[in-house]
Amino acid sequence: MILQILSINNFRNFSSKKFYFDRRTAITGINGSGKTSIVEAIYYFTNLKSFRTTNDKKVLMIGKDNFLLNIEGERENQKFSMGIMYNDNKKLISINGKRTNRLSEAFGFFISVIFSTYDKLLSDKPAIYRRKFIDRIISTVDPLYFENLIEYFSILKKRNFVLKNDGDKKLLDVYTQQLSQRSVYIYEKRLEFLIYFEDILNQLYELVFEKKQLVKVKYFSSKDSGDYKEYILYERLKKIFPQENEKKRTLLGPHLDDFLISVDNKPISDFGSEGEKTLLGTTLKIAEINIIYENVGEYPVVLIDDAFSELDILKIEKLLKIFDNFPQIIITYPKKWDMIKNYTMIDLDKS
């Protein structure tokens, strides 16, 4: 998959702009010039939302109430296009000139992986970052998982509304059964994926860190307060209804589970330096690229947004050599770097 053209209207600090990309493109400029906004706009086509915020209104240009993004590219020697318009709290998406009716139809069409300073959060104690990361990978290679995830969160929202407002217990029971049914496929695919994911991580860890250590990935089930057990979510939710009624929200389920990653039996949250956390996040993202390639049959567009600022120059150069194996790289970088070579340059200070 190769991205060739990006058109931006009313997105962040760009009122109207078009950018052209080669297989190796480097974007530079002073702080605030819009480097990150460009890769953010590209990644929007993959995740159907920003990697910097979950609020679409925050990416709108100040004073505007809508934005429009378009991309053109090539995959398997065929041209493709995709457009996203945000207006009145709604997203309208088109693929090759045809309107899509559901987000699930658009998710996974344009595949990219982004490396950014946010990758360090994958080493933090809160589970939400790892959970979203794993959910995104599985969704990319399994559309049915994505559909189940959307339905699960839709039901979860309704169930929480009933709990918050002391609603009808019969309705609450209906939502509890539906939530439990949707959770079955999610649990199954997560557990299946982690075996595969752990194997890939062990192969990559030595490549990135240049030392061999044992990486383990374990599933933490909130339903079971530890290792996943083979009984349905519905049974556990019924038992803790008094606590949920007090807290006014759903206290167990896939939306609260974690993926516990350890290196030589040390939890990744124990990683000390910012550089080590950056390297671990980079390892996880390279694993994402490899998994996508093995399951989808093509490499994603690789986006690198100031991801290696915590690393020394030698380590950055070694990482860039690893990335050279991928068909397309789009990188943002500060002008003080001098190791970016053989890249087509986009200098925002001159545009």
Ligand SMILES: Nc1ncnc2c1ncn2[C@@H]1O[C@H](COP(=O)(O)OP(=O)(O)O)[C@@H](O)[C@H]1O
Given for the second form:
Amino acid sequence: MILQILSINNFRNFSSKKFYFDRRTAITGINGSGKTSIVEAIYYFTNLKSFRTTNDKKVLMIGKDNFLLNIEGERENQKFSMGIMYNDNKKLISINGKRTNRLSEAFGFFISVIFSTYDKLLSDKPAIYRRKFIDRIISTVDPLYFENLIEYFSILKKRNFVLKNDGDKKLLDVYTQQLSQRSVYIYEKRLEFLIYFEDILNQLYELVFEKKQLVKVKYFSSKDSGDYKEYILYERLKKIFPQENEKKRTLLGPHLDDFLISVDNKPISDFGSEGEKTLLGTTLKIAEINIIYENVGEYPVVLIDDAFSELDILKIEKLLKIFDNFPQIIITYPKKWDMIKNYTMIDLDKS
Ligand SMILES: Nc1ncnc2c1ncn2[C@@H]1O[C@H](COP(=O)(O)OP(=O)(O)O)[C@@H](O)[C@H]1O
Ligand SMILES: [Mg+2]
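I have the form predicted on its own already, so could you send the form predicted in complex with this ligand?
So here's everything in the complex, that chain up top.
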């Protein structure tokens, strides 16, 4: 996957701008010049939303009512284009000039992976970052998973609405059944994926840390740490109705599950330094790139946004060596760095 051109209109601080990318491109500029906004715009085509906010309105240039993003590049040696237009709270997406009707058509078309300062949150406490992380990877390689997930969350929303408003018990029962059915595929795919993930993480850890360490990845289910096949979620949800009725929301299911990673039997949430957490987050992302390559047959475009500021020079150099294999890298960096060599420069202070 190669990105060649990004056109950007009314997005963050850019009213109208066009950027050209090489296999190795470095974006620099003073604070607030728009470095992150450029990779944010690129990543929009992968995630169909920002990596900094879930609110599309926040990226819309203040005072404007629509933004427009376009990219051109090469995929499997063929030229492609993709556009995203945001207007009136709605996003219209087109691929090669044709409107897409479903999100699942657009998701997984332009594949990129972003390294950012958010990565260290993957090893910190909130489970939601890890859940989003695995959901995104599996969705990229399995469109059926993505469709299941969308359905699951739409049923969950309706079910929570009924719980919240003491709604019709029969309707609640229908949603409980639907939710339980959708859970099985999501759960099974996550389990399958985590075994594979554990394997890749073990290989990467040895590369980055230059010694063998035992990385374990364990699925942590909100359903009694149990299995969604053995007892059907449906029965469990019925049993806990009194609690749900009190809390007014769904208390079990894949939307509350987590996965726990340990290195040499030490849970990663106990990892000390910010540097260690960053390094772990980075390793998880490199695993993501490998998984995509093995499943899709193409490397994603690698985006790096201020991700390594907490690492020492030696580690950064080692990481950049691993990154050498990737066909395209777009990196933002502060001006004082002199580590970036052989990169085409975009200097936002000069344009
Ligand atoms: N919705 C918006 N409309 C206009 N400007 C914005 C919007 N959101 C952020 N900005 C501005 O965009 C600029 C670029 O931010 P950012 O991309 O984070 O810069 P950098 O990564 O180079 O430090 C900042 O000055 C910020 O205030
Ligand atoms: Mg920035």
